[in-house]
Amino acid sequence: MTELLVGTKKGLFVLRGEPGDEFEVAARSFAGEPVEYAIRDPRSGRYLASVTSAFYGPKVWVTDDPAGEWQETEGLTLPEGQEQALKRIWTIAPSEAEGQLFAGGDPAVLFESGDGGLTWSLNESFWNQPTRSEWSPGAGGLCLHSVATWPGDPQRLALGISAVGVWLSDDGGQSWRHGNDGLVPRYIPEEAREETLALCVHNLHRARKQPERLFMQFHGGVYRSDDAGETWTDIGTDGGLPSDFGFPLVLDPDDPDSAYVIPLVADLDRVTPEGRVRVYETRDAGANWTARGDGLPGEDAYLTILRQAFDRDGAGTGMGLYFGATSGDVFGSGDAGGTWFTAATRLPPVNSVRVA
């Protein structure tokens, strides 16, 4: 049995089925109210879900039992005095440390939990990093949507922001420094991409057996690095890709030459390719692309797929792949994108699913 736990612009809904069939609905929470993001924590079997409402702002709830009752979490806070408001959590992430967990939000703010997510503090250093003033928005704010650990290490971290660019720590997050060098802003003009802040990641990812290698989904470009986040190759402009713009990617964590993205036509037309859903996977770091659509809609289907709506269950040729769309629907694949089936239709837009 599957379970996905799928956040949409009005609640939370479990789906649980095995790979093939369409999923049941076993549980909903929070509705009405937008859900950005929710995980079930493995080390501890608690799940945690990001909800923004629209009278109290943005909060993680808890709870050990999705269909019952959730616990407010306390702590995600920003400092007295600020002019800037606390606008959504993007991201929930496990650390490598034992019950510690990271939370990534709006604007560009990361918290830190050391009790498994019951409550929460602010990164300072990152707070407080001095270019902060001139940092600018991507489209959907000033997300920091991407927490990628290093297996093992909970000193060295990587984060993914939009549009701040990646930002490293090998001390667990008390420094920080930039990891860009390579990364190409083809929506500014040329002469004033040297120096821009303004680098707007949409996804990045960690291999898990090589820890070095990341991938990364930017607003225009499909982008690796082999050095753990302080250069990139462009991987995206050859290879088969009908596009390299795009939010989701999900790595196989069994092979570190892995990739899945979820290709849309562009900034302004943030829909599939010619109205076919394609997944396309890479197996050789990048340098070929191949289109995973069997079973999915393949002509007059213009769906967008957000940043967090993409993820895998286990590894390998049986590897299970699940995404949503704002349409309401949700697919899944259990053979690593070999076939598809449809699991869920006719839900509220979809803005997160991941698997339990």
The other form holds:
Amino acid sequence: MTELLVGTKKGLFVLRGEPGDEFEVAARSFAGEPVEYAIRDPRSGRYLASVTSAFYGPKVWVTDDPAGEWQETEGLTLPEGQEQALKRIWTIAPSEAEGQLFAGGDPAVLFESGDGGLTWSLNESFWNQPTRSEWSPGAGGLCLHSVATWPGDPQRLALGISAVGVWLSDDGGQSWRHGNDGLVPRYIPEEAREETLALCVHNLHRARKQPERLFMQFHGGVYRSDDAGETWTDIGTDGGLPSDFGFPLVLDPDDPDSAYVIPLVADLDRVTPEGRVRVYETRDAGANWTARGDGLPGEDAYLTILRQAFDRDGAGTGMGLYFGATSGDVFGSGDAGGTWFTAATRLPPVNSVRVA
Amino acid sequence: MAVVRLRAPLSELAGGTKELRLEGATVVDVLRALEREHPDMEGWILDERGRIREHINVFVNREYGREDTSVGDDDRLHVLPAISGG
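Form predicted on its own done; form predicted in complex with its partner chain now:
Time for the whole complex; same chain goes first.
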């Protein structure tokens, strides 16, 4: 039985089913509220959900039973006296340290929890970066959406932010530095690119078995780093992708040469190209990309798949892949993208999909 | 005269031209001159208040420009869709 946590514009849907069959809606929580992101921490079994109430602001909730009562967590606030307020929590990520979690949000903010997500504190070092006043948002806001931990080493972290690029830490988040060499922001005049901070990272993941390797979906560009995020190489231009614009990104944890992306036409036309829904897979670190669309809508399908709406289950040839679209459709694969099935339809617009 | 660089779809409104030379002491002056030369452009970069639209970026050489940013001879204005749009 596979359980999916599907954050939508109108609540959290818990879907359960077997790969190949339609999934059932096992529970719905936060009815009517935008649920940005939800995960189940595999260490504790606890569920965590980021909810942005239009009335009451962003909050993270926890529960041991997603069909039961949820408890509001504490500490997700910016320091008093700031002009800015917390707008949204984009991601929640288990750390490599026992009981520790990270939460990333808008405005480019990182929180840490040492008690499994019940209480949170601001990462002051990142909040106090001296260039912060110059940071600019992407279309989704100034969002810290990716936290890439290093297997076995809680000191080494990489953050992805729209639109402030990659940030690296070797001391568990006490200090930070840029990791942007090689990124080409085509949306900036050529003469201004070298010194710009406006680097619009859309997604960032680390290869579990080769942690110095990271993959990135950029705002126009797919990149790979083989030196822990210090420098980046374009892998989106010549390998067969129909477009190098998109948001979602998934890696096979057993294969450091693997990555999956779901291209959209372009920043001015954020739908699946040619009316066809296709996931693209590389197994040679980005040299070649292969379309995986068997079972996905093949005509008149202009879907938008958001940043956090793509996830995996397991690894290798039997890896599950699941993604949701703003159309309210959720698709799955039980064979690493070889074939696809429709897991759910007619949900509200999907913000995020995570395998519980 | 300043050099104004455009990308699609704005360049298509300018008859396919991606680079023009226009007079103006400020960014808004140059953009008004652009509208006069290519009336189809009216309303695309400047809104009805005469302000640069929220999701358009205008660079003067390497720097972000605002409506009142000074423009000199041989300055380059780049008009681009911002990443905050779309």
